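Next up: a single chain in structure tokens, the form predicted on its own.
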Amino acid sequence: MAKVQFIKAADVKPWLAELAKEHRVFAPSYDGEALLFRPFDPAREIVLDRAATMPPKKTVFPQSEQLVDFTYSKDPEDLSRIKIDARETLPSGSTVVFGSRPCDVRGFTMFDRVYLTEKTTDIYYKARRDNTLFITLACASIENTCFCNWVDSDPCDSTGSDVLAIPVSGGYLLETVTDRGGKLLSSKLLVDGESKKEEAEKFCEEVAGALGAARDLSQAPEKLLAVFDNMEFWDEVSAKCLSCGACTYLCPSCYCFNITDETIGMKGKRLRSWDNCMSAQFTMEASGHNPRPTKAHRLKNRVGHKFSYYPAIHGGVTSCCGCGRCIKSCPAGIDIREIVLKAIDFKPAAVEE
């Protein structure tokens, strides 16, 4: 039976600041005017009545990582060869991310398939995610853009969390969802919550109802390949499109990447930084040839993977959480959801005999 526990909205901080001691802690607080996962400091203010600007991805993928050191020197036997040093730098310690919203943690578990694998492991994903936990907080209010339901999950949803935190009166309630996550409940400042669970649980179902009817997209993998070489389809759904990227950035279950080098005199290292799939550049090769050369083609993909190529390789997941960051901080109003549902409504001009 998961431990539930409860702590006062006043002692969310002075619990923070307790794991601090022991972890990297990490919550939400203004940037300006971004509400981002910042490294926690008990004098600045910690929002936790809408969700973050952006999720917190960066701290198990952050947007630029070293991954290796090198040194290049001669060899003194025959000065014309070079030789390379090369060492693998990987993140250490533990880190604990406060507030992250369910559709945020839940992109991690679509990470988890393609990094973590059988046949392939990121050992650098690995590291951070091995070591990261994350107390969950279910959403208290629905905004327009969001549609979590639509892909089999909801404000309260447990999934990729360690801990789940619903509000209740006073403060929080605490459900533990994994083992290392009870870990974190041993303060003196929780109190048991059974008393508070079935308030708990009403929040659930309240919030949940808030968020309306979900659509089918059951038929969505299909119809997105029925579509696929129809590029009058794409050019229209991608017409204002302005391949900004801010989509790709802002989502919680992107995981493309580019990887540079930059050297100094002998010394250099290797990074790795997100990458755009909806820039030109994306797909670029040395030739100078693009296989996706217009917006539209890199619209097609980018709503193709997540709704169809990925689902089909992943047991039917969608590859989306449903935040609808990229429908709110969308320059150009592009909504995902339409553009799907526009795929799964398509019907092929009559043909005249």
Given for the second form:
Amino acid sequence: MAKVQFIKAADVKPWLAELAKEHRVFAPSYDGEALLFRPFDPAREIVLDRAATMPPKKTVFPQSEQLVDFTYSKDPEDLSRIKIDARETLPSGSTVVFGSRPCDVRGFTMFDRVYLTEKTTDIYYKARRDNTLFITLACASIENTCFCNWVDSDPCDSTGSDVLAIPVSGGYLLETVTDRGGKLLSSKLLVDGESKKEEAEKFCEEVAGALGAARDLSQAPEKLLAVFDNMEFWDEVSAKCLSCGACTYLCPSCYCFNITDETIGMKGKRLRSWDNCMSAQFTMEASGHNPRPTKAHRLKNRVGHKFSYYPAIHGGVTSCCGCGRCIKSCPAGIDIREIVLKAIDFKPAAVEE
Amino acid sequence: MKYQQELKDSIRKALPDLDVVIAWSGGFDPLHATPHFIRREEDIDKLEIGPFSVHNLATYLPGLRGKKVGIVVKGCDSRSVIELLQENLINRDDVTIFGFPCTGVVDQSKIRKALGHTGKVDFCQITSQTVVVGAGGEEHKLRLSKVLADKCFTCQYPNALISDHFVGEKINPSAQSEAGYDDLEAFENMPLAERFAFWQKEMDRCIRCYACRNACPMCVCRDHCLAESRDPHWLSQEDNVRDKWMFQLIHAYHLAGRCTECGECQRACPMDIPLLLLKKKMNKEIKELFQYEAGVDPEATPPLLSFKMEEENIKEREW
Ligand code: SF4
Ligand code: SF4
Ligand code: SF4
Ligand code: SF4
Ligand code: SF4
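Next block: the form predicted in complex with the partner chain, after the form predicted on its own:
Once more the chain from above appears, this time first in line as the rest of the complex follows.
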């Protein structure tokens, strides 16, 4: 039986301060008008009643990270001989992320299927993923753009998390999800939560009910393939897209990257930084040919990848967790739900005799 | 909006000769509109204009070159169309412009700030004075003037400056004065170290998504931007303020004397970075040096696209 604990709302900060002695701790607080996962600072207000502008993606998958450090040196005997000394720079230390939403954390499970497979392991990703613990907060406020229930999840989903916190009167019920999560629950500030369990269950039922009816997306993989070659369809749904990176970079389940070398003189570093399939450069080939020349091709990839190609190779799992950020933050008001539903409902025009 | 029906009728008449008409329709919730591409008669019904018609649709015009395009413009948007014409980036013959008297659009960030958050919005009613928003089970009443975009307070051109079809009666600009640079002047009066710290803090959260650039109607390089070019190698891909800010400075320079202060860069930024301040600074300098305002006169040549042996206000020889 999983251990359940209770923490008073007022004790959250002192608890995080305790955790911060051992780990890097991130919690949502405002930077200007943007709500971001920022390093815990007792002086900052922690804001938990709304979805953050950015998911905590950077904690495991930084916007830009150094992979390798390299130095060139010339052989003094033969200056045409150049030696390269390269060292990998693996991240160290452990991190605790407090207050992310279930959808955000579930996003990392979409990464895991790609970066931690039997065939290949991304050592940089693994180093962070293994050492980042998530104390996820069930959602007290459902937003207009939330649709986790369309993609097999719910506002109390603990998939990918280590501890699940559920709002109850006076504070939060803390449920252990993984063993390493359980180790975070040894503070004297926590008390037994057994008596609050019923309330927590009721909360989860209610909040799941607050989401609108889920749409059935089971046909999406097949239907998106059916419109793959229909460029008129894609031209229309992408007409207002600006081809920027906002949707991708705010998405908790988008994991694409670029690798570049930044060299100054004889020293340099190899970087991995976020990249996005909405950018024209993403598929630009060295020959100058671009297999995805227009924004229609690119939006088709973003939607198709999440709702068709990924599920096709990963046991039917949609690689969108329904957080709604791409809808809320798109400067052009593109709604990914609308595009998927349109593809599902699409009927090819009858061929005229 | 009062003239919505008239506008629909006007578009209906013109549509047979056009490939597409760009307007707005309702968005994902009652607080948002979205650009709306009208291709067929039945698309016209969805058109909605009003205080949520924030998007500057002129951004789409260069990408539709070669097509017959209709576009609905607010006063400020019409300046972008003019600037695009001035720079030969679009053909006048291919564009059909629909204007209407604009009474201002909202600033979503201001609404969010006033309400705490706007994640769950059930309804929104707007009158000429107030905005009533139902959010999170509560009703919030806001004064419209509290949530209008800053640019609308100083707007000199509420009626499209160029149009083929204008619906409704032209209105007088409500702007009392040319107070458009007050915020900038206050900023300029801050000590250098403070200004520097301000930008360091603001740019730090930039995620390099380039929504600011792509939403800008005057960003012309499109898929060939120096921000992503590796050869020449202007910017590194590091996550640091230096490179992020460098891009904004380059953008501001490339927009000097071309920017119409439509504010799309700032509106598009998912991280709410106050980018317009930088653009306004450049425009204020241009105004002082060349007495020039972008996107007002289709026949004028933007000062940085022309050359004069002797500039009146730049004393190159007499330091
Ligand atoms: S869908 Fe929206 S956020 Fe994504 S690239 Fe297009 S305009 Fe940008
Ligand atoms: S695709 Fe959109 S809704 Fe889905 S996880 Fe990504 S940002 Fe969230
Ligand atoms: S600046 Fe003027 S034309 Fe533009 S939205 Fe505001 S009131 Fe309308
Ligand atoms: S720089 Fe900003 S304000 Fe100026 S034209 Fe571009 S989007 Fe509009
Ligand atoms: S839109 Fe904002 S976050 Fe994106 S690149 Fe521009 S300044 Fe940075």
